[in-house]
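Let's start with one chain on its own, the form predicted alone, as structure tokens.
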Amino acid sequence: MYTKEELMQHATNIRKNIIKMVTNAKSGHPGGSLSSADILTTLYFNVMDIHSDNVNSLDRDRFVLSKGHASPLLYAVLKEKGLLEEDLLSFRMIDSNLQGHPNMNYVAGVDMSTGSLGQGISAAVGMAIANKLDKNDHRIYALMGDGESQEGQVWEAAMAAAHYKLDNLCAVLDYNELQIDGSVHDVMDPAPLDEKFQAFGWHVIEIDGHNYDEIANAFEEAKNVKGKPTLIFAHTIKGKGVSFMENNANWHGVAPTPEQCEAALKELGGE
């Protein structure tokens, strides 16, 4: 198990490869990669039994990033525990494998292509289905942005997991409460989500999103649930970690100039 420090270490490291691949690729998604790189880290290095050697099996934990758009972080995550071959800055470029939205049959570590809004949620419900056929006792996680909440088919797979009794999936709702046009109450707003869930039939942990005790003890007690699926309601920062994104959703979609890149990664503490 990794020390709170260690896994800080880790974040920032993560972060900072966000904002070079968007950066280097003049497009991609740093609001909502940053806000949830405390969540994935953690689950990466101290929940998941994920490791070189199985990367490539079903006999372990697996992730699906059900907002697909935050693959920066993925990439970042994958890269920092050591899976990911390919270079970061190559993300995006028209030959590379890191495309825009992860796709499972490029990248090693990738456990579902994603991508259309809501349907990540669906997929995690169906692997979470097959391991109960199969009799394994593996875990599914899902990560799931509050602006994707406003899908539909979020509802139907949330419906689905519970009539189900599906305690090996546990989702995380990553809520910045900004998506791309501006804040999501204002868009089409889906609170309360927390007391949704909890009506759709599942448990429901409230969290901060950036409290690393926080974090480690919703996946411990997710793990303990029986007979309903979890989900983590993790209230977080979009753009966190670098002040002038931070709460704002310009930065949702749109690539820092060399200029911030440079401001960016000094408030991150490296080059």
Second form
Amino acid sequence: MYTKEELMQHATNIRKNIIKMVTNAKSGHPGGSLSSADILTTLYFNVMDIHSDNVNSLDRDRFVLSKGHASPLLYAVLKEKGLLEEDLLSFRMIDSNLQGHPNMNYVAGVDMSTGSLGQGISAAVGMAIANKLDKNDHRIYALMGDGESQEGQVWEAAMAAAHYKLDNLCAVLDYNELQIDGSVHDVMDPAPLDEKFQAFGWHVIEIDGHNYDEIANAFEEAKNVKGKPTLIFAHTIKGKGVSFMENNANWHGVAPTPEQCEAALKELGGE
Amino acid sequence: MAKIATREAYGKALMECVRTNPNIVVLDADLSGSTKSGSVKKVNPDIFFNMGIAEGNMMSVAAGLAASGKIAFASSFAMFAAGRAYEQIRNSIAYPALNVKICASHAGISVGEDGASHQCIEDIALMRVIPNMRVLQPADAVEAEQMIPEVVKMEGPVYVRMSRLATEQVHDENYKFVPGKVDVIHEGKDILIFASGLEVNEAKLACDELRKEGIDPTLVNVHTIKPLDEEGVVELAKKHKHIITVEEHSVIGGLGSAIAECLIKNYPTSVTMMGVQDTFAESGKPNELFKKYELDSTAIIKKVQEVYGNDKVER
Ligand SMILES: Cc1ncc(C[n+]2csc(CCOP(=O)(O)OP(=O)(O)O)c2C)c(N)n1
Ligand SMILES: [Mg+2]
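In place of the form predicted alone, the structure of the form predicted in complex with its partner chain is requested.
What follows is the entire complex, opening with the chain shown before.
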């Protein structure tokens, strides 16, 4: 187990790499990558059973990035964990394995190809059913966006997960309250998401998605829930860690200039 | 002339249409800044509806609006309009022949860095096969701007395929868009090139080079893939020995297929099809992808030389 301080150091490295990758590619999605960084760091370093010996096997915990545009985060986490060979700066370049949206056939450790919102959570339901069938005790994790929850398919998946009592499935909803066209509440209000998932038969845990104790406790609690899937409803800040990106929808899918990159890296602690 | 994307022209033209036609409503699915449909908010915010990231719902809501007498424009990326909401388009919009204008942007591999999940190379095929559906694709911003007011006038469902990438203008300001008729950009001989969308510009660049070598192809812009101007296509085919189609779409089911279907019925001849060769593309810069997937002017030049060279040997 890593200490909170160690996790925070890893998350800082990951945030820096996100900024570098997106800047270098001159495209990509910094906002939603930064908002989920603390959650994914905790998940990969302290919760999931994944390491270089089992990365190519189904006999491990698996993760679906349903909000596939946060690919810089996933690649940076895999790199920080020592599971990724690719040069992070090949992100979004021609002939690279690090596609703009993740491709499971190109990168070991990417468990599902995603990018079209709403579909990843359904795939996670399928994986959780398969694990039940195969008496595989490993768990399935998924990360969704709050804008993504506007897709009807998310609710079809939510219904199916509860119907099949998938207590081996734990989804995290990144509630940063922003999507591309602005505030989720202005575009198409999905609230109250906690109550909706409860009504769909899920166990819901509400947390601050940047508080490491709360993140760790939520994943632990989810492991002990029986007979229903768990949703971790995480309040987050889009762009977290880079002050000029925080809570600003304009940083959803725009790359920083080299100067902005420098300022961001400085704020994250040098380099 | 400056490089402009067809989606930019769409936003501009739609603003004008909304200004003059009170019956138009506009819907988008959280991409109104990218598709440019959101421009109409400046004219009248009351007729713009952001439906959130819910394309299937958006299409059937558009159908309901049209069933109530509105002209409904619905926009998203091609992948999520034609792809995600396919069956809603087929059953809620096309089957009842409702007045919904699906104006999709970010079609094809010129989407670039987002990668294959966002590069729709199947939408012409998907939309073309639906009864009642028209399929249009402007070659540049000049054409897109004239096309949109004509789309407003058309009765029933229309799919308009547009691009993210800003490109050179193929047409000058004197161009007059004629609905339903193929647009002959240059009349040459021997080789006939049918192109659509951004490939019209690539083909034009190729033809400029080829003429220097003494090969003078005829270049035709097919802005209306369905219903196809069969008479125009056959008439042109009769005047040429070789036909090449080029499109930023799968070679299965798109422009090439439409041309081939028309010719096999009316004037059987062989057709060389350039397009994405039944594969998913990848992330990269649009020009790098055009090169790798053989859709740039260099690839067209090579293909024409090949076809023309074979012809010389035959003779
Ligand atoms: C089906 C589908 N429709 C549209 C898009 C384009 N798109 C990419 S990200 C995004 C907004 C996502 O917002 P949210 O889920 O809140 O993500 P986050 O704020 O965590 O980045 C949209 C509309 C898509 N990828 N898939
Ligand atoms: Mg969000």
